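Read the single chain below, which is given as structure tokens and is the form predicted on its own.
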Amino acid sequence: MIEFNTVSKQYPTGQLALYNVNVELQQGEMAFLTGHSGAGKSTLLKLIALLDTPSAGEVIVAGQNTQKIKLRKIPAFRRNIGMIFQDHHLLADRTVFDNIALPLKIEGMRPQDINRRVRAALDKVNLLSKEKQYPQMLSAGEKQRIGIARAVVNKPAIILADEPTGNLDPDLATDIMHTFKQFNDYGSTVLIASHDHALIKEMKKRIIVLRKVKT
């Protein structure tokens, strides 16, 4: 499903974020990406989602070499990927429902299908009762779950999460991780970047360790 073949990434500043990375994630697998700050966790996730491109090597996602995907086909490629950030980027002037519905509206989906999809996503994160509220009315954990609902409303085959529990207390963090496990149980391939070693160990999934490149 996801394959890195001798992948390196160097930024124009000269910073080497990844060097000679070889890793493979099977379809339907859930794994954790860990390593010291600056080891390249966020960069690796961005390469999968085509938010960045490698300097060397190949990134293969669902059988496609990402560097060979034409610019006009990138939006369609990304619809198969749900991306969750530590900062959920919710729009303060829109309701929970409208925040989650936004990617579906951009896609041009019919209103009745949008309603069904949004409510199904909210139900999966146990926040169906919050659909008419605004982000400022939610707790930190609820905001993060809304971010997850928005990321999965397209029913993506791949879910990527970058430090999704970094701002949460331990109980909320555990709750969020089990939410990801539920989506994995539904068949999504899940890769989570996290520095919470105790929580990662508790989840009993494969751990991929990145080491900071020495320059």
Contents of the next structure:
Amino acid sequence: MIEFNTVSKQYPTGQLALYNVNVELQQGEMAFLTGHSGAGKSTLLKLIALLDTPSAGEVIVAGQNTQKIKLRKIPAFRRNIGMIFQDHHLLADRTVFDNIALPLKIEGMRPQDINRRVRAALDKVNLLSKEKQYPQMLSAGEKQRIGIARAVVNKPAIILADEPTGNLDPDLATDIMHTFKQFNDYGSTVLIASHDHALIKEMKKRIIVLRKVKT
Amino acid sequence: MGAKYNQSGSLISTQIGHHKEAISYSLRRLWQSNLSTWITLAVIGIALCLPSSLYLLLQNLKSLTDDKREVPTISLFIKQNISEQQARDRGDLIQELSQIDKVVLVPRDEALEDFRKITGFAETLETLDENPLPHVLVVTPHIDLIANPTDDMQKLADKLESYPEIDLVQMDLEWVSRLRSILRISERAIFIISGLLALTVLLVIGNTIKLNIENRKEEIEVSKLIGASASYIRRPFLYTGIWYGLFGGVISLVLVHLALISFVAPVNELAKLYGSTFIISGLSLSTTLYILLASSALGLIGAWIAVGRHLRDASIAS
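With the form predicted on its own in hand, show me what the form predicted together with its partner chain looks like.
Next comes the full complex, and the chain you just saw is listed first.
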């Protein structure tokens, strides 16, 4: 599903974020991406979602070489990837419902289908009662779960998460990780960047370690 | 993973849905916005009302000179020693000229009679031994000659003056020609002023949309992250630009009509003093629609420029 072949990424500032990365994720696999801060975890995720392009090598997602995807086709490509961030990236001026509905509206789904899908996603993260609230009324854990609901509402084939539990206390973090496992059980390919070693060991999934590039 | 099928059916209905969403969203934003939005709309309205009202003024002055009932004439005063029959013959010859619409002879006796009736100088006139008034040929040129006065007008006057029977040529239509040329200059001035004010509106709307984009930067970024296309992100801003132009246009029309109402009574009074039936005319339906269309187009163009420049700045690293 996701394949990195001798991928390197150097930023215009000269900083080498990734060097000669070779990794492959099967469809339906769940894996953790770990390594020291600055090892290039975020960069690797960005390359998958086409938020950035590699300096060398190729990134193949769902059989497509990402560098050959036309600029015009990138939005459609991204709709197949659900992304979750450490800071949840929710829109403060919209209700929980409208935040989650955004990807579906972008796809042009009918309102009655949107209603159904948003409620289903809220149900999966156990926040059905909060649909009319605004993000600032929610706790950190709830916000993160709303972010997850938004990422999965359009049933993406791939779910990427960048430090999704970074701001949460251990109980909540475990809870979030189990939510991801649930989506993996439904068939999504899941890749989570995290430096919380204790937590990811507990999950008993494949762990990919990025070593810091020697400069 | 290939193309995913959504449940909305065809691409066209998706597009219509997106437009509906952008329209309602942008209108809601405008409605919920603060005082500065209203000030912006007022600025646009005032800027647009200047060219509209100048245009209206010009139209009215033009209609004053177009008035067919008061077609201006040339009066030819016949020399004293010429008989009425000779004058009539000359009148018939002038009638043949291509520039001439109509020639009417006013014989001196008739003129004296009219003069007596009008002025009430009857007793004074009785004291005169003979009729001091000459025969007069009242010549009406063709309307297109008046409408487009050039050197032809002067040539016609010179030609008429050269006839041996003619003593004096008096053109009542000189003022029309002068007013016409003044109007033509004014037209150009209005054109330039309109252009500058249109540019102002364009800049105001462009700047407003730019601020709008900056305020919504987070939303734009998130939308891009979850796969919104460029046109999806652009659309609400373009509609916002159209609303600014359209509502600014509506405000300008209201202002112009208020000004117009205040003019009606004094203009009628003035017209009555001049014995004219002139009535001030408002903006026609087509002009009204044209103004609204033009202002909306200005809004769209202003928004388009701002969106083109600033959405790229707001884009995430790619």
